[in-house]
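Single chain ahead, written as structure tokens, the form predicted on its own.
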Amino acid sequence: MLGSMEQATATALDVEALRARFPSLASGIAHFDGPGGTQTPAEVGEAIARTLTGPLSNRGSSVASERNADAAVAAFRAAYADLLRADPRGIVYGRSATQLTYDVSRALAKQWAAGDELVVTQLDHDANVRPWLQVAERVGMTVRWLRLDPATGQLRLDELDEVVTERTRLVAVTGASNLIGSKPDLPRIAARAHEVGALVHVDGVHLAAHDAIDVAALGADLFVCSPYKFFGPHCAVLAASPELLESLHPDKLLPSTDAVPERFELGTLPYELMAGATAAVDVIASIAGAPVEDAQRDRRERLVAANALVEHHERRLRERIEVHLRALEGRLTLHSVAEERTSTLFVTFRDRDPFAVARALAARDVLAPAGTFYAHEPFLALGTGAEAGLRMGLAPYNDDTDVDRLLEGLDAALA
């Protein structure tokens, strides 16, 4: 969510009250699969149902059903402008971050030529690698890589000036690794890119669930995130300046509007999902203890305060798990070691199949999945020698009981 440790208040996160808002947690499952998508609070489901059952029509102003659709779109743009500290006129709805990245890459490619350069990294989810590699191949561009140092879990920024050159047109970089949690120094990367006139496209899907997002402060020209990673429905958001979006011309139907940001939103929008995504932002804002209707504190301020509580809570639970994992050194390797990282932990095992460990945990209703999680390049760069690993990701609704069950399950699986 949002904020920093410096903004944390003395009030602790009321985890029990938060958990009560998630009907699915009554299942008894201890969810450590947050990096793949969080559970959904009742308010989000209710917002989707309320909007979908209407009255609801295509957008307009003549009757209530049209006005409801128009209001859902406006509320969505306003909510994500607050969440990302962005301009609501530059908030684009998308089906997924992968879809949005492909769409933007194709639009940008119309402005590029053979001999231009793109920069991608070994820390990124494939959704922020493959679209750019495919564009580069079609246009005849050169691809340069920012390498991952497995020992530190961070990008080799000592190579930044060499990799980003006067021919670079765009740097595609993650805000935080969905595999090992590492958070690269985005302002430093962006400063170098902007120095040579290049754009910066940030995959913020994992970062937006755990950190303060201020698109301009990060140096991101284009920033994508996915509400289902932080309590919302399955959809995605692109934030950019309206001026940048005006300069891009995606393929679209002739009768459809050419206005920004609508020119990037193909077809009729899913107003109910937009309403659910808006409700997710309001749920986050309410974590700080102030009701959503508290006019004395604007939503952005409440979002920042909420994230400070969440960050402190997740860090404490993460440190509990890390202490236990270090005691198991020799049986497993912890790859989440960067100084700046989220509460996501990735391990490989010396003599255990990670999928077998995941199944043993699942038998105890502890969900910590095994795999490589579409993080193809970082997994290869880690050089583990394994085929996969186990990922344990914390979400705000995890509590100490969940952690107890995870650690007991790991001990049993490795015994």
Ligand SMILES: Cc1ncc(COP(=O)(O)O)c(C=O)c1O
Given for the second form:
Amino acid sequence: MLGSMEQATATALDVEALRARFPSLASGIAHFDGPGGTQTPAEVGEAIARTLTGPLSNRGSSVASERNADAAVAAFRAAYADLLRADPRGIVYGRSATQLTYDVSRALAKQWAAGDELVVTQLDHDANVRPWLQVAERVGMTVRWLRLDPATGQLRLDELDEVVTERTRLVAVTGASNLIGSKPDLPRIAARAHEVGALVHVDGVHLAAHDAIDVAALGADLFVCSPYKFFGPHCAVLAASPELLESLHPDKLLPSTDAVPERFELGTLPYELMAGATAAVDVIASIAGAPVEDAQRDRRERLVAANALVEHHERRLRERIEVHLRALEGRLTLHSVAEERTSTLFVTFRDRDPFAVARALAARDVLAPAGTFYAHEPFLALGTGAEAGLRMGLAPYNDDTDVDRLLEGLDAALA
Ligand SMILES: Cc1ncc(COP(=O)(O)O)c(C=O)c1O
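Show the other one: the form predicted in complex with the ligand, since we just had the form predicted on its own.
Next comes the full complex, and the chain you just saw is listed first.
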């Protein structure tokens, strides 16, 4: 007999039903800017408004307003523990992944000394490169690079053993590239890092929008992601083991608690944004079939099931776009070529200004932005000779009509 979970699980993504939950899609814009940030379902906006306008005080247990603040924090930690398969006691709220990475890099640097080594990669968004380079410079550490091979779209893991040495203290690596979508082999990188006693800090901002995450299985000691990339409000999350967090001592105010994870969350928490971020997880969990109010039951299993539906849907649309792009080869170069990757496509043009192409698409209400998207090192490593490219990223609410409009717009812009 099937359990309640199986009965509630759909076998294909109902994209029409999903789209109906996003009031902003009534604008008629076809959004291919998911890697920059997704649209927001009504449930998320409602959770923010409900929390903020309901009775709300500082955290405590005396009256409903204090309890509401406390409950919002507890629900947030529980939701992100389910999303990332992490310990709720190690879930840290942050304003952005950039801020969390800076904060954790400074706290870790207190334990590092001149001559220690850090590893960064040419596949990473600058948020997981520059903070490490800057602390390395301050401490006098050596920085080593895992290089990107543009031909495969992947990191040169044949150099992994050389780059990660006995002196490496931390490897900072992306879960997936926000430029070309490539997903490096994190367990392999983490195994090498752990062999020499180094920590692994994973930028999961792009990956968490496309994969079911299991931080331990990936080998991540520290994992950051940003809910605004998957239906939530503009904020971020750090997941780590409470024991690791206990060993770090960020600068903090004297009267504020030294408890973990609060030690890392400076000032009063934005309970309303935390409630919105929790609602985003519940919306994702409900994609596999359950009504959103039931989504917290078996939430981890529902999240995994939802992710499988979304991945299948995005891959089908991605393949439609890729077939079209391949037919345009000669006019453009597709740089998203890795075997393991998300549905994020990046192209440069032979004889077109990518900003002009993006403007031509925008004139049709198709949003596929041009730029390099803070992927400073990957863009340089690709060696395109161009100034920028065009990024087409798929989100769960994209449908075939969106793709039709994108492809027609591209043909017109290149005609
Ligand atoms: C892969 C990746 N890492 C980090 C960031 C920075 O995230 P945040 O805006 O939360 O600092 C982004 C934002 O686009 C990203 O795509």
